[in-house]
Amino acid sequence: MSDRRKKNSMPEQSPAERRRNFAEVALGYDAETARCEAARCLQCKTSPCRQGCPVEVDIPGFILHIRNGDFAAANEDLLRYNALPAVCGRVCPQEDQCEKLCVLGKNGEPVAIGRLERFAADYARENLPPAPVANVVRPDAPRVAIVGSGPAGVTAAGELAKMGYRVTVFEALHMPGGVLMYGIPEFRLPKAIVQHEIGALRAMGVEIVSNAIVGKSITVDELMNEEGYQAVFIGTGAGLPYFMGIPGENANGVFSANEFLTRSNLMQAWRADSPTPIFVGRRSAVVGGGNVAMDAARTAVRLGAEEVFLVYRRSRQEMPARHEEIDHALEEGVIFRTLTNPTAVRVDDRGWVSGLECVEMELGEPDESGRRRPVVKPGSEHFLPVDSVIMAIGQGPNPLVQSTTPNLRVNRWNNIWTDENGMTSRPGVFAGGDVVTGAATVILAMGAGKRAAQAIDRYLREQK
């Protein structure tokens, strides 16, 4: 193969070096390799790359000024379409998106449209001086509340400031970020770039408040009839963990993904000093097969465990996990146990986990996801010996928005209805996200804001 047809590969740092840090594992492209890179971008005409972004960047475009040396304009092109390019060049499944629709794909890789991205945005913030960002807010416009500073939340109060709104976003946790900040390992994606990203949205007069438990300290109703704002956005997410409802699973040493997470991103567990530690042991089980499952494993390793298994019910092949995170957990040692299923948590006399009685599946007839279901295995009983438990099997979205919003129309999952332009059942109040669509990606909660901003803009000119 030709390097023409080849991606330019990315550096890294080694497995048994990085098993030891939290430094980001991916080490980025220089301006030399981005250029090399965007030059094999064929800049075809009907851009097939961009129907597979939901913010739909100008793919084509910022390429080209990468292939030319302006990486200033790359970045600028970028931010018109996406607030959080940083963010999306290392996170996002371009494998599954943008990349998917390449031609060049079609007789061998498509261009690294994401690593792409993630050089733009790096090379802006660390080589150029801070681009003036203006506040564009209007001081008499409409005053509209988020809720939740993810993807979707900060999206949506990105395009509502463009348009002039007074945009107010409230956070329940004290740091804004979301999912971005205690669901993604630093290793992934360093917190102080989704804190440079998001400080955009404060120079553009958009006001964050943290801390501030929506539901709980404020409803939705009392921020719209006695606050003020004219409409309101929830983006709340899908941070209520799912449990496998087998015995034994509230052991001392059971976890679920996001407590794990959260404790070792926002509250840095992995310090010495750390106010809140987390317990991992010297022999840990993740169960899952999709990203969150890797990003545990991977965490679990660098907190010290000697031994992380990966407990998955189907095999290899059906993870939901993008490629380049299941390779990255078995470099850094991850010990894939697949076809495997616990039947039950065994605990010790102390209440404390001691192991997983599993048994092994086998791949029957594809389900409605298109996967083979798995089954059991007569007779495949088995004992996994472990000191913790981290279930990662999905989440869904917290209740307390929806249960505190009268007349607010869920679905049997309490993810929250709306219609094709983002609005609930309740005149002024729209979501977007994984709390309307269940656990999905950065991007797409981006583009969900994005729309959502849009119908935002639209109604309240109609209610002029």
Second form
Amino acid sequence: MSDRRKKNSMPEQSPAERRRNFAEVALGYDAETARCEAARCLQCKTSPCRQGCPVEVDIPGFILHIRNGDFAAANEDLLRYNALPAVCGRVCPQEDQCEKLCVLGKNGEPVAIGRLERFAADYARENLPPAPVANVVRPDAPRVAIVGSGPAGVTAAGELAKMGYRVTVFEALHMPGGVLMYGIPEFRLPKAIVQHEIGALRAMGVEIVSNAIVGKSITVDELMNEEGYQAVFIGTGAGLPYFMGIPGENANGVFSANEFLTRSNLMQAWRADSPTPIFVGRRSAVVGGGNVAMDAARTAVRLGAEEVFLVYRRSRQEMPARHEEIDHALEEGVIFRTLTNPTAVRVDDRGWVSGLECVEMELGEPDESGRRRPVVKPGSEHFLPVDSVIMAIGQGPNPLVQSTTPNLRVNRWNNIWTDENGMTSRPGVFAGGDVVTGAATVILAMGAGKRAAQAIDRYLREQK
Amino acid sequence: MGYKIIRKKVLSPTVKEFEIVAPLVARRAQPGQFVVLRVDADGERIPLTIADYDRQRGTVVIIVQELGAGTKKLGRLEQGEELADFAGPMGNPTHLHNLGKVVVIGGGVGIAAIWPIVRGMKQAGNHVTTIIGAKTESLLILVDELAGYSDELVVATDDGSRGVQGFVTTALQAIIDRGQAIDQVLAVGPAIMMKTVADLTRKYNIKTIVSLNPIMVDGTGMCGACRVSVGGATRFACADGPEFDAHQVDFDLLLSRLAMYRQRERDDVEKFEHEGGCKVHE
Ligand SMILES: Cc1cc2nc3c(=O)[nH]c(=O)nc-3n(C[C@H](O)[C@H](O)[C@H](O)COP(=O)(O)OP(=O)(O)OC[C@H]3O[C@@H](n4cnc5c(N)ncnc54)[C@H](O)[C@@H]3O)c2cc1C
Ligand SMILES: Cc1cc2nc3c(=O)[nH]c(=O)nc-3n(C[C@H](O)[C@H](O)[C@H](O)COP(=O)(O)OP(=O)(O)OC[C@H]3O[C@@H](n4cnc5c(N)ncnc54)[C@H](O)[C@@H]3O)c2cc1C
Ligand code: SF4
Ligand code: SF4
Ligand code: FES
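What would you give as the form predicted in complex with its partner chain, now that the form predicted alone is on the page?
Everything in the complex follows now, all chains and molecules, and the chain you saw is the first one.
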């Protein structure tokens, strides 16, 4: 350990190696390194880091356990606040949350809170006997239906089961996990970890029904009036892909990031023996600058594209992706075309993409989001020849529940409205996560699920 | 979990009918809707029209034509075996009300899709003329069942082995020519068939509905694989359809997109696979 002002580095697969496989990139701390990193924490009395965490994990508390070598206690501490520490340690945007407020950050690098969180959870999963899960569900307890099995739904389900409620999760896809399964790639979040967490939920007595599309297979009203659920939580996420609306966008070889990532992750097209086809070609352009864009670009690299361009209309500073993912993408050879915006998809005579017509952008005055608005640079039209285009410019809320649940208030983007307790305009129907906030983060969705579970508990007690 | 096959019927060497236990699908299924199934834990998600359903028994009937690896694997399953996944009902149901005189057209496995529609149209009080078409007699399905619910059933085969020789459009033209008033045409079948029907009825200004079958992944509106262009606007067939006004549909785009993986396979599989740039499986 050389420089105490810096984080202990975490071993990673080398870029040359990982460009050709889907195994996890970051390999995690070993026990020794974790204890060294934990020793950097000053155990601040006021623990400013906690204010940066949406679920206020007791950061100095769990770190002290790691420092003392009591990794089991560290994990138990974490689980009191966060049901998915192995996931959050990997995917939280720590630089904007807990680590942003760490005092060490003023004069060097903050404590690697995310890496430590990941370490404790991984250690427990791999080395400790599974904590005896008490199935405390009461056979006569009220029944609660959870719609969607992403981080919001899974968290709400777990919290409610712990309180003894009889919980059923309804998931439209064939696998539970939401974005954690279909969106975030294996090389960033191994699917075995997600399924381990889902398994824990089942062990607690939560029933998970996949292939159940609420709004189509069964409606919210039927759940409440015919199936005997006394409360419903909607955590259906933001999975509706947006397209740019430019000419040529329906050509063959133009995909939404959702389609591309779902084929690769959920349908396992990344495996050579998978029956699901996926196409990337020799040169691929990914449009966008968030986590979704980075995941799509890095997946395209791994599927064998020789050149992958990331086309983003602002500059690198404005990219909303986690810093680590941006760095990893660059290391893996993704070519950033920032301050560039596509104006049309050029289509060949067989209906396939042949490239993107683009313009260069300059940053003008700040817009509503406080970021400088990109404006077109006159005379900057140019052409980027590519074989595939992946649109990662954002997603809207999944619409099926909204359109089939009468009197459910939504805003103009079709996000579900809730009061401060997470209750919708329909009594007994709660909502949280991306379907309420718009596309956000795993930990915010989990926080919403947890708060809604508490509100559902209060609501059901008052009903008695 | 599993979704059990309680009945299998071989309709032709490549067309099989299955009745499957899926209470959550049967409960709200309506004509015009479809399911997405997976044969096993490794399988593709395959969209198939709901050919029939029995709410009491909690079962759904599908009729599948073996085409690629996925549908072939499905076709080999036997009564008593289980499917890994069976989700639905997806898509919007057919509007079934009394329109007057309707012509319902089914081509190939599209015949399976029109079976509950013909029944529903008849029950809604319509005068129903049904046209079904296939390459040859052995590929015709549900002829007697459809005859039972149609005021008139016209059969067309490409080779003339049964009924009119020619396409479903040959039969439709004959009906138009004899001066029959038609309030609406509804056509389900291969994209190219629906295109030719649309071209014909456009000339006579007959309102026409088609059920589009683009390549799909989730079937719930989450991926955009099923994008179609209708009246110049991009729509997701699984969530906004699958039925659309035929005269507004860009069929050339649909045909091109349906060939996405097929075409690449033929043209480029060698070129790209050797360079590791592409992966397309049959
Ligand atoms: C590619 C990608 C990368 C990301 N990377 C990060 C990251 O690094 N860090 C981070 O913090 N966040 C990241 N995010 C964002 C994060 O994943 C989401 O904010 C989070 O998953 C939202 O959780 P949720 O539970 O609200 O919804 P989701 O995870 O979207 O889950 C919703 C679930 O509901 C199901 N559903 C939808 N409609 C119905 C219905 N009618 N009936 C039944 N089920 C239904 C869906 O199939 C899905 O399984 C990423 C997102 C994507 C897409
Ligand atoms: C809403 C909807 C309803 C359908 N209903 C029925 C039905 O009732 N009975 C039935 O037999 N088939 C139906 N289909 C078509 C069926 O889904 C495809 O034939 C099937 O997915 C092919 O899968 P595969 O794995 O066997 O072939 P693959 O190996 O995936 O493909 C074989 C060939 O078929 C093409 N193909 C892929 N998807 C489709 C598709 N959606 N439509 C047409 N060609 C496709 C491929 O490009 C390829 O060339 C329906 C499709 C949709 C979208
Ligand atoms: S949950 Fe996320 S924000 Fe909170 S401490 Fe862990 S890594 Fe930081
Ligand atoms: S602010 Fe940093 S140093 Fe202080 S307790 Fe939190 S993690 Fe430790
Ligand atoms: S199949 Fe994915 S949006 Fe229609």
